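Encoded as structure tokens, the following chain is the form predicted alone, with no partner shown.
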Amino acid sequence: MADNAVQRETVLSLRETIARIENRRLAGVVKTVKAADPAGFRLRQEGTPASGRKVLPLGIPDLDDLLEGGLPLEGMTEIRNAQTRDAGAAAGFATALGALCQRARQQKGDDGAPVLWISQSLASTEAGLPYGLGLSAYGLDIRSLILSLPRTVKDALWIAETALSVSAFCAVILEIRGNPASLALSESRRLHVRARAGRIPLLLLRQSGHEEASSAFFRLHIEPAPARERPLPDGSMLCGSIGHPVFHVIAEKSRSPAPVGLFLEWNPHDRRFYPVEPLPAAAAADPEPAHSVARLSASSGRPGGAEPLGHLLAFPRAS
């Protein structure tokens, strides 16, 4: 009986350590701690809503509740897309978060705090480079944007770790393609600790990557969603137009025990997100135009099966 009690205590202690590393609550455990661990993670009592770290509320109650108050301003948040064709949606969502970080620093009187975007060469080759005029129209101040294009993942990690020690940046975006071996759990842990120590939000933009163990506070899976039509002053919608971008945000790693999906629309003029309802499948598909032309089939009038070709014995000799 004593051995079983010791084993249970060991397992419970291990669960508490893992929960403390991931900075999350452990269900069924109430523990009051008054100190902070060496890595800079502030421990808190179970059930306390305040996590003791700075966050940036996104204005969406459901999303802010999942993120325990908002986007962490001291630590790493992972943003990923599963397929290369969705890289634009993930980059657009990360850009919107960077614009929100810029506005937060501007409201504090720090207008010159830049956003550092680190794009490893393989990621930029597959998905392209950020376009300045497009970013400006999207709500990001490109006068306070620094773009770095390292060749290897190790170089990108070195630049990110160095930048996180400089308090001048309002946000650091690290764009990596896939799940390279040089960015495993230990490297993720080191980046997260550097971001916590430097009090800078780090957005790990994982392009075409799958889920893996990470030290990030949260992991968000981004998928593109159909945009709405542009509203007119009288309240009607401009038929055939394309409105603001819409994202399907799936919180894969959060306080929720199961992934939670939300549909958010980004308004670049207001620089804020708005919750929207998903479009039905019929509305999301391209409607049939009123002036459509009947499509002709090359196989119309033919019998159901293909004609037999017979046996080809030899080609005719060329003269």
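These numbers were taken from a predicted model, which means no experiment stands behind them. Here, rigid core means the biggest group of C-alpha atoms that superpose within 1.5 Å across both forms. Numbering follows the first chain given and starts at 1. Compared with the form predicted together with its partner chain:
- A movement of the C-alpha atom of Val260 reaching 2 angstroms or beyond is seen between these two forms when the two forms are aligned on their rigid core.
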Contents of the next structure:
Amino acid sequence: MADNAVQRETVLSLRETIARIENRRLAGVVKTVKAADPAGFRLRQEGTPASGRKVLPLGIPDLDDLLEGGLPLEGMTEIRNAQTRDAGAAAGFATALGALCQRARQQKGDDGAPVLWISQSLASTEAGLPYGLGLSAYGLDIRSLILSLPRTVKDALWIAETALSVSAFCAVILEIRGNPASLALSESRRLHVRARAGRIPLLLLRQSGHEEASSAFFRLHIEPAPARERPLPDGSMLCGSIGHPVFHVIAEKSRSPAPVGLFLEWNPHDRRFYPVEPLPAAAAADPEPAHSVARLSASSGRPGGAEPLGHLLAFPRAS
Amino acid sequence: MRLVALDGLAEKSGFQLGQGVAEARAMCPEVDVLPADRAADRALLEGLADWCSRYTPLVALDGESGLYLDITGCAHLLGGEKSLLDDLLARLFHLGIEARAAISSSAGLSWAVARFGTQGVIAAEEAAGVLAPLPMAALRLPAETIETLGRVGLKQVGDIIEAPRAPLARRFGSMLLLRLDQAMGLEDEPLSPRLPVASLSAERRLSEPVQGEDDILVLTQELAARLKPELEKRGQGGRLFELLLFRVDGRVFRIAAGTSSPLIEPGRIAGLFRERLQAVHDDLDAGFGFEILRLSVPRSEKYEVMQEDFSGTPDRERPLAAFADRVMARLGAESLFVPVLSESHMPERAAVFQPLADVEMLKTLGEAVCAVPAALLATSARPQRLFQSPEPVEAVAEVPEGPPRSFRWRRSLHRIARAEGPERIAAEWWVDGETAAERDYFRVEDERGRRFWLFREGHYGGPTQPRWFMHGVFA
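Requested next: the structure of the form predicted together with its partner chain (the form predicted alone having been shown above).
So here's everything in the complex, that chain up top.
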């Protein structure tokens, strides 16, 4: 009997440790743990979110499962794309999330809390400045959009921290290019904690960066995907037209991994995502042009990888 | 090369202003000649003017070597005119500056006495007696007038004080009598202060100089707290605050911090200066410390007093203003932007970003956005990101007007799967000139699903060869 109690105590403390590591709200977990079946793990009840976090459901079961209920409204979510030319897709996905946050605030009657978009000037020079008319057509209310173009990553982080410490914004988008050494694990942890304390969603938009450990709840890799055609009033599709944007969302950091990813279409009129089936042609398309340059992610704190062998051409003899 | 200034020893040795350097060297071979630097002289004088603002805010520059201080209503703060003058001269002496000064009821008399008489405090009724024995140059007259006066034997001011005025004015011009009246205090002479006087300021003099940033901030907050009742009484909030730091060795630092909305809370004012001190960190050399701190409000605006509610949730405008102020205090006024739409066909002019100067701007901009036609705001044919300057691409396109088939942008090839367009946007002749080529925009999607906005400038068969550009990226 005493043995059983000791075992139970051990299990309880281990679960508490796991909960602490996993960033969950401790009180609720402890309650759950205490109520748990001593004989083993308990299945989660359907419909209850995994944690006590405030989330914004995105209306797509697959995506919401991936994000454990929806977009975290307190804390950091990382969105990254691999190459600069995909920056439009990642920025579009982040903008869509920003528009959803805005709408959620408006529905609560809190009209006019702006979205802050911090774009380090290197990022906005490489991938283009956010464009007011386009963003407006995309569903973002540009009447409450503030843009900041800090020169260095350090300034960008400082602005983000300042913004998270005042309760003025409904979402903060922080756009950084590459994996700079000044935004390492400890800085991301700091931002994440600030965002949780300030109860503001922080979307870290990492442009052409590689996977890097960070404190974000989730890291989503966004790739562009071919759009559907525009629907005609009679239900058929207009051949050869380009419809609403489609994203290929791959969860890189999530507790419920889905390596294949999801295809989502953003509808600016309804301001919501719709799941779509991938086009067979897109998967089969040749991803590489015949003579492409090496795909390199932007600079980071690490030295580059080893050069592949066999690329050296024979030099002509000098004499 | 001529001598423009002499020190005391040189004056005694018999050198004269305007003398050639070669002649001076002939008189005394070991003479030390330094090249004149008027900009540095000016900077020194301005530095001294800043330093003098410890006595009065009304400091005016006088030519290249003088300062006027209007001490009306300030003298009692330092224990009277005599002790003010003594304090000023003693401090300047310790700074290593030779200075002469006089206090009188008119600027002209002070000027004359400081340069030609015995310095001190002159009462108003003594003016004629003090002025009489001084040379004519003490009246700030042009050199030729002095020379003409000298030729007829009028060498001292006393010679003309009692003389009949009409013949003097006829012969030597009205300037002479104007200057005389100004010196006598009969004519008013306006002084234009170097810097505008702040409507409100609070000052703290320290017996022990402070060096640390934290000490400065604590004192700033204290000063701001002293300003608050007065601002509240006037119903005003500061839009610009200026902190003057007087260093013990005479240097004065001015740090200004603007706000995006009228402000009275001492905590936030000190917070602004915390960011400003971070920003000017390297330029602010505390040296042996600061002895006087002064916080002034050069610009203020009407302040809407708002009732705090019991819910504990702060209202929306103020935290946003607090954020904007902190960012702009630290990173400069051009660090936050808001989108502004304007009536233009050219995409790069139709939506631009303007610096956020005022939180009120957000509201007025909102109205401006509402005025823009809804069709333009909802069109899907505008990209979410736009390049500031279109980037040239090598495109293969159907001749003459078709969409591109493939294009090479930033050294990588994109094969186009679908294209929409063209959307022809003609150049605005009233801005770009009449010869600017029109653009045909295409919305294209490559095989991987990336969506771009390309345009062709000019057309086949036109005066110039058409060129292709990348202008934006769609989501």
